[in-house]
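Presented as structure tokens, the chain that follows is alone, the form predicted on its own.
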Amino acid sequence: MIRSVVRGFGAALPKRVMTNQELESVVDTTDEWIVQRTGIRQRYIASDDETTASLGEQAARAALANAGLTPDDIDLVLVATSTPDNTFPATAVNIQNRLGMTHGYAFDMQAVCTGFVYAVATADMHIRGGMAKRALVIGAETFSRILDWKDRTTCVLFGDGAGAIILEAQEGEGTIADRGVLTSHLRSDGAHKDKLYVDGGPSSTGTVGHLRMEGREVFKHAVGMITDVIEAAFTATGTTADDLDWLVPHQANRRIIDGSAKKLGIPTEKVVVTVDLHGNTSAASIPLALSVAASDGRIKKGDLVMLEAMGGGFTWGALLLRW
């Protein structure tokens, strides 16, 4: 059977680092409070000349270089983002053009923080369906553009950045020993919309709006929802937490990450954590974390890796792949 195998990876971050200490001069907060509640120590903030598309392009070029490929080798560009450069066209089409591609097809995926998991699952379906041989899957965000910098409960949490992987069609045996995407499980429940949303949009207010969040409500649902889809992935593949080499979670909050891992019986040393470095970068957080862990040699060829995320909507999902 056809498997969607990770051929390359890459990342991009804005030039500017904003520390917790710097935030102390912006809103009524402290480094100690932020670290204790979230695990975040710093985040990257895009400058005026850095956009979701420009960061996505940098991550894409890094992934292409890592894979030893060129834009001519890509059939599909899929971008997960909630902060596009334009209402339309899609940021994916913008990046396709920036890469010099005049072939293939490109589109965006909007599932907020779960966007990258949704995008990888979607690209996998396109590859297994024969529509594309290679897909460039990017998570890219400039959440600093939609933050209310007077709201200390949200502005301390988020940052900007981009990450990318290249998926390539390869023959597999149809077993869990295959490299590539093994299973994916996606969920959503729109009843929770008002717990995490942006209070603007073209059709409702004609404005971009600001991010609004009921932090306690999000936290209350997060661990259970994450556990649900990870257990579904284990069941679908006949695997357990013991078989896992790495859990790469959405980097929203260290407490949520630790709580989910503990509930699933996944030891801390198997969990990739970058929230301290990047903050919550929404759809970019998982590919950024993947890039860090693959670059430093933790994630190696043949490793069994679980990706999971939960975001506004609510949306949530998990995906099991062999690197």
Second form
Amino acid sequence: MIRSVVRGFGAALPKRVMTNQELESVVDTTDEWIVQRTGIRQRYIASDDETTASLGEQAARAALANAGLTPDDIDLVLVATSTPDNTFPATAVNIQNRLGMTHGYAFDMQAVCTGFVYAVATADMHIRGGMAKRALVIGAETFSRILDWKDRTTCVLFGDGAGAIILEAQEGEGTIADRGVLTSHLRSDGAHKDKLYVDGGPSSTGTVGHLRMEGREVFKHAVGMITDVIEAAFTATGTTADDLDWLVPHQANRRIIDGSAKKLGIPTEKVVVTVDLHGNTSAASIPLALSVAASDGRIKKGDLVMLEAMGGGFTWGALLLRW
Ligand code: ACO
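Other form of same protein, the form predicted in complex with ligand ACO, not the form predicted on its own:
Next comes the full complex, this chain leading.
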């Protein structure tokens, strides 16, 4: 059977780092409060000349170089983002154009922080359905542009960045020993849509709006939702936490990551954590974390890797792949 195998990875961060200490002069907060509640120590903030598309392009070029491929080798560009450069066209076609591609097809996927899991699952279906041979899957965000910088309960949590992977159709045996995406489990429940949202949009206010969140409500649901979909992925593949080499979670908050890993019996040494360095970069957080851990040699070819995320909607999902 056809499997969607990771052929390359890459990442991009804005030039400017913003530390917790710097935030102390923006809102009434302290480094101690932020570290204790979230684990975040710094985040990257896009300058005027950096956008979701420019960061996404940079990550895409890094992934192509890592794979030893050129834009000519790609058929599908899929971008997970909630902070597009324009309402339309899609940031994916913007990046397609930046890469000089006039062939193939490109579209955006909007599932907030779960966007990258949704996008990899979608690209996998396109590859296994025979529509694309190679997909460039990008998570790219500039959440700094939708933050209310007067609201200390949200502005300290998020950052900007982009990450990308290239998925390639390869023949597998149909067993869990295959490399590539082995199973995906996506969920959403719009009953929670007002707990984490942006208070603007083209069809409602005609403005871009700002991010609003009931932090405690999000926290209350996060661990249960995340562990449910991870357990579904284990059941579907007949694997357990012991078989996992790496858990690469969405990087929202250290306490949510630790709580989920503990509930699943996954030791902290097997969990990739970058929230301290990047903050919450929404759909970019998983490909950024994958890129860090694959670059430093932690994630190796043949490793069993679980991706998971939960975010606005609520949306949530898990995806098991062999690297
Ligand atoms: N600095 C200092 N004090 C603050 C700050 C801040 N930045 N923000 C809030 N406070 C204060 C509050 O005003 C409150 O003060 P009070 O007791 O005098 O009223 C106190 O700290 C406690 O506030 P809570 O909101 O109860 O703090 P909590 O312990 O719940 O932590 C947090 C807040 C970190 C947002 C937590 O609820 C959380 O982690 N929620 C999950 C949300 C999340 O991670 N969202 C990311 C996006 S969703 C996703 O990606 C999954």
